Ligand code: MLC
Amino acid sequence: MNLIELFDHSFTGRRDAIALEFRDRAFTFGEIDARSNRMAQALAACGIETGDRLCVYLANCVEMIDLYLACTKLGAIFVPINILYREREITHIRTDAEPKLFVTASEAVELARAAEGLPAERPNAALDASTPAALVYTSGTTGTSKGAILTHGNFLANALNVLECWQISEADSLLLHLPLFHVHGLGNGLHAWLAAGLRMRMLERFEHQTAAATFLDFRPTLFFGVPTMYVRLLETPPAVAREIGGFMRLFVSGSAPLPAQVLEEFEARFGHRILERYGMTETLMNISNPYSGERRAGTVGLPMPGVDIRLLDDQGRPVADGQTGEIYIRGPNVFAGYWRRQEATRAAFVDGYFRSGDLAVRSADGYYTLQGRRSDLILCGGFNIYPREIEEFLLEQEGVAEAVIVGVPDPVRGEVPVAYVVTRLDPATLEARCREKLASFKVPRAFVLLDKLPRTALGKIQKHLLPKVV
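Taking just this one chain, and keeping to the form predicted together with this ligand, what is its structure?
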């Protein structure tokens, strides 16, 4: 089965129901289907065929949905790029993915205009579960950003699991602030919306100043967020929070660990226990707290149906309950490999299981608790930051002799990057250069200048000996 066959339950079955609200406009499922058929015709007229890549550098908008669905209908591969990325980061993806078309806001307007006059006829492409639907760039356990190939079958398995596990149906309404350029917004938000046939209000982005008002206006039953959004929502006045809690059915959190204290405070304020789950770009959703059973604070719950989880030690042996091991994952949700990187793909799998790089312990009754990562990935507001990428950028600057990046705890964003640098440049210059070339969330929050970095006799940097910044 392919994704379009799944979505036809809504496109055809719920043709006249309101599907989407965006800004002041509303669209039925029939309209969403027809718009993407026209967009597919417009893309085909540009020469896009099955297997071609289409890079999309857009903030959430209806055209982004049209483009995604048009690609899936054509069997073309959607390559979303984080809208916060700057030229350096974009160039890497563009060079690697070799897209036939690169769509920014101006091309999206042009394509939408061209699509207007075309017939809403669905293209006739041969699609199946193994057809790649998207290439989503992620750094895996190493510093180089690689395209994870996610197939129709991966998204389909994930969507059905999410619907089943979180009891999502057409009776729900979803408020989506998450960006569609990551799998949280795309794989859970967009796919749950179309698979369930529910009504979704999408926003361009999450703005904490207006989030509570948006909840009150739309009165959704379902919300997917990253921990930073929940921390922000704790600022909601108690009476408003109670009102929101009154019409909501389910809050789900993922993409970064949710502090137990945030879960408790949120429950006290909104009257809802957030359901925390664990996923990755390469695997979509893996482990989830139960909908009806105990949502245990600080844990990510139990393996989702059909997802095989192994916890192994450094030698690849299963660890006992209560012991820390690395999470390995197998299932229909697991991606097809890294785009044009056979070596990295081989290294990412052991005995058919994807090696996540995440550490966890399992309790005697099967709940998993994340324990950090094998690599030094920094999670800032649910965005991934690889220290090496920033370190390499700093080292390219003339006058920088040494640089190391570490993540420090932050009450709102989870972690933020801090730079320790041996340089004759001043912090303001370093910051300005980072701001110009790197996505804003990667810009170190502090630059600490040192005469030398603490190293072991073998030259390895001893991060724990770096002076603390507050």
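Could the form predicted alone be given as well, to go with the form predicted together with this ligand?
The following holds one chain only.
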């Protein structure tokens, strides 16, 4: 099975139903199908064939959807580029992916015009579950980004899991602020929309000043967000938040850890407990808190159907419940490998399991709690320090808006933790509170106060951009 066969549930079965709202325009599923067929014809006229790469550097727009679906129907490989990237990062992806066509806003307009007069006939391409659908580059927060090859089968498995586990159907409506250049917006948002046949309103970006008004106008039942969006939504007046909570069915958070404090405050204000889950560019969704059942604060929940999770120590041995280990993943959601990086691909897999680089603890009843990246683990005088534990404590303090812990070299202890904090509190107060509640070796050796933390478009903290501590 391929993605288009899955989407035909909507393209054919709900052809006349309103599918998409964008910038005061509405499109039916039949129109979305026909538009992408014409776009596929336009791309074919430019020489795009099965296996060719199409780089797309666009903010959310209908043309981006047209291009993605056109590539999917042609068997071409869609390569989305973060709209925040600049020349150096773009050049790396262009050089690595070697696209036959590079599409920016101006090219998208030209292609859309060329597609208008073409027949809405679907291309006849040989597609199956192993056909590459997208080449999505990792965020590159710690080094050169690599292209993850995501197949039709990967996206299919993920879409079906998301629909089943979160009980999404055509009766839902989705408000999508997430960018389509990221797998959160593409693999969850776009695919859930087309697989379920629900109505979606897409925005170019999340704007916290107008977010509440957009909720009230569209009255969705579903929202996929990242922690920074939920922090901003906490600014919503209580009466408005209660009204929004009255028509919403499900809020989902991912792409970065959700502080437990935010989850609790959001539930108190909106009357909904956010469902936190865990995924990666290379694997899409892996673990999720249950829709029906306990959504446990600080955890990402239980493995999704068909996804096999192992927690292993440095020697590759299973760890006991309550002990920290690295997450290894196997399942139909796991990518086909890194683009033209055979050595990196081999190194990423052990006995058929993808080595995530993420650390976690499993509870006795199967819930997973992330402990950060293996590369973030701080080795201080023989002790292991997991940054998230300290970050969570700092975020519990009234007056602390953001916090991140990093390890810096120390001639005696090897490494020591340093805190970067967005707060109105002074460093002495922060240190005193840490000393009262944390083991001495976990107390940050310095507190650096910032106006804001550097983040990617999806809210992940870019630790390499933090100021150096002398």
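A quick note: this is a predicted structure, and the numbers were derived from the prediction, not measured. Residue numbers count along the first chain shown, from 1. For the two forms, the rigid core is made up of the largest set of C-alpha atoms that agree within 1.5 Å on superposition.
Val307 lies in the same rigid part as Arg201 when the motion between the two forms is split into two rigid parts. Treated as two rigid bodies, the chain shows a rotation of the smaller part against the larger of 149° between the two forms, based on C-alpha superposition. Taking the core as reference, the C-alpha deviation of Val406 between the two forms is 5.5 Å.
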